[in-house]
Amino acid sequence: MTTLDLPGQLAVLPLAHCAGGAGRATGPYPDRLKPILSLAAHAEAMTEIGEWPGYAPTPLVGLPGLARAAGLGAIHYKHEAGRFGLGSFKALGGAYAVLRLLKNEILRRTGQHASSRELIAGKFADIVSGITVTCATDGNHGRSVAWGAQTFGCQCVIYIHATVSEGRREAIARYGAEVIRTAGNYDDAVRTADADAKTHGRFIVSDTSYPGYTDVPRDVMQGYSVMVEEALQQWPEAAPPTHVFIQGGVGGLAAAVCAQMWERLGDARGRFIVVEPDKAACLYASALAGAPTAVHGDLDTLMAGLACGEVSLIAWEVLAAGTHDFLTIPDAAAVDTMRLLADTPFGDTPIAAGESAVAGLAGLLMACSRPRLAADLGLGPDSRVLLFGSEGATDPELYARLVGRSAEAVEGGAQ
């Protein structure tokens, strides 16, 4: 590996690695996982989401300068900041699950199959306006659910936990949702939202699954598959990615990426590596234990979108089968990587990326700076790495404070 002149402390910050077990298996995408995520269900999601106002593929940005500096063949970063004006990939998941829920409720009540276009046009407003959707969120998922509710005409109540920033609260409220702040961490907010939904007759649209609740989280993840398919269609290299580094959280994003690439590419899907904050590493803990395992505490990571202590059960089924490696990184690594993408010391296109968006890249760069780990992960001059930049500067004030200038200044070329 080429010695990488990393910014800040990336070369010396602590990095934990756990090799996956079943993820090393070869062969086609297992039939037993297709009821969770599949190309057949993806086709329906693609058809519906493609009809939404403002739909357009987000860019896949090449980072050739950084790839050369890291001793890699290529790095490509799927930049989700422009997704439907919501600032993150979550726009695909929560809103799609809201749509699916409303369509199913209309079918149950009327026997009619509604479409996105009909709901947007208000055809079933008499039914939809009386439905309330709800969820807990670290920010981006709740924004997507609120936007979906506003777009398709239903009511919305969103729960945020104690450490969610005021900027993220305001961004959710902007789409007409009632926003309720709770004590405790994200998982506490999930439980409060669930209890209140039972009391008030609301429909939960959660991005995490638990016993007895799997259908909606599956729809959320299937919505994410649109982003993955876009990236594969945009992939500019002659051969497919050799590595995917992806953020953790409850596992929904990672599972969607893993499943779509596995079923689409089979044995050519490349090495799949999940990266989490060391303060909220439930997937890493689950990999160590060989079963879904919760981590406890306040989960006070700066990477707010990944501040999750309990894994999504159906996501774990996919990840336990398909993940090759799990990494954990500290918050400081995310900040250094945000600055690296903004400052572009290797001559690449400047990118304004949020705290949670950069976890995959931070894990990649930290691995590249450790020769033994890089060798274990198969990273080298022939490596072609795909990253999913899951959010832009969704909290503009925090972004400016961490990076030293606004997202507009970064991507607009200002100093």
Ligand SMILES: Cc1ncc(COP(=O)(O)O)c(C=O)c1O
Second form
Amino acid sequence: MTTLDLPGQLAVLPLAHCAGGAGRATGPYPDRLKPILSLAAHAEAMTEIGEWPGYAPTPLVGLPGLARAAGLGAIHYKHEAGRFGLGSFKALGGAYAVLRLLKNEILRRTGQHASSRELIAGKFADIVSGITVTCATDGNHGRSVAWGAQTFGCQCVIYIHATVSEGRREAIARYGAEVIRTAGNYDDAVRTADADAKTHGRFIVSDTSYPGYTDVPRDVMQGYSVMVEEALQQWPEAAPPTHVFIQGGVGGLAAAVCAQMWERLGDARGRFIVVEPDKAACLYASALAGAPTAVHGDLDTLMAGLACGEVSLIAWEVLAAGTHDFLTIPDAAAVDTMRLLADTPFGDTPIAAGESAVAGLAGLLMACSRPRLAADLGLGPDSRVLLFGSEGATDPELYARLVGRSAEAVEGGAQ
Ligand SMILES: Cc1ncc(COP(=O)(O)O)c(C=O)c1O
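Follow the form predicted on its own with the form predicted in complex with this ligand, if you could.
Expanding to the full complex; the earlier chain stays at the top.
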């Protein structure tokens, strides 16, 4: 596909590609991965989250003009900006893990099985109000944990690292959490949150897993599966997606998408491609090395939600088995793609997407404009691509600076 007339520099910016392990394996979703993510655990997440006030599926937006221009059959973009009023898919994960944690504590202390409804009604307030949840965040996860804590009635302390914007800090504080800014990068903030939790007896609700800490991040990922299931229910084409391009931070989102699609669709799940910023490509580095591998430095990508130097271990187990390709892209590609979605030169519905939401689409478009890579990835007129636009303009000031106008102006007040 060489005719794609891409705005900005998408056709010439550098892109790196590494083949993943899924190229060597076929068959159904492996039993060994079910303790991490499964349709059985998904059913519980769907039931609980479906009961939360304000639950509604986010839209799956077709981009037929862009698909035509890119030489593809179809592109569908799951637009997560409206998720529970929090602006991103993360609303599903952190808050769900807070709920699971509180339910487990109530069960341990009283022998009773609590539901979302009972917690929201304040039935176990005497127990829950004495519990403090905590985490480190680049913004969106902390917002979800803080919102979950407020919704279910417990206390919350959130850690943000040096480069997290003031707008993102305020968005977390709005849900009643204490917000602490630390020196260093995201991974340093994770370690500080961990140490303080031990000192003060807080419960860590992290979206990343490490040795000895896997239960909560598994619940976080299982919460995300609600978004994936919605997309599969909304999918309007006669046949399933041939490709999924999904952005990666620690890999939790990608693993949730991979597992849900794999267990639901088996061999028909299509090609699964993970896209990361080139300044924070820990999944790509792990794919190259064939084992979890950290990348170092200040990870100062504009794609704040993807600024992670260490993979989540349990997410990596799923991705190592289920990913066909890993791509890395530069920040400028994300900016061009945000503008493309806002300006819609190909006549599609305008979308206000945040910096971290567009990496998957940026990777797709960059691949389409490189004939060898497009052929390698099997991209062409029969391709039906599913994308997860994981956030709206969660940092409104930054969005307006990058795109030239506000999210409201782009979407005509829809956001
Ligand atoms: C908007 C957005 N997209 C994608 C991601 C990546 O998710 P994960 O870290 O689970 O890979 C994040 C993480 O914070 C995010 O905020």
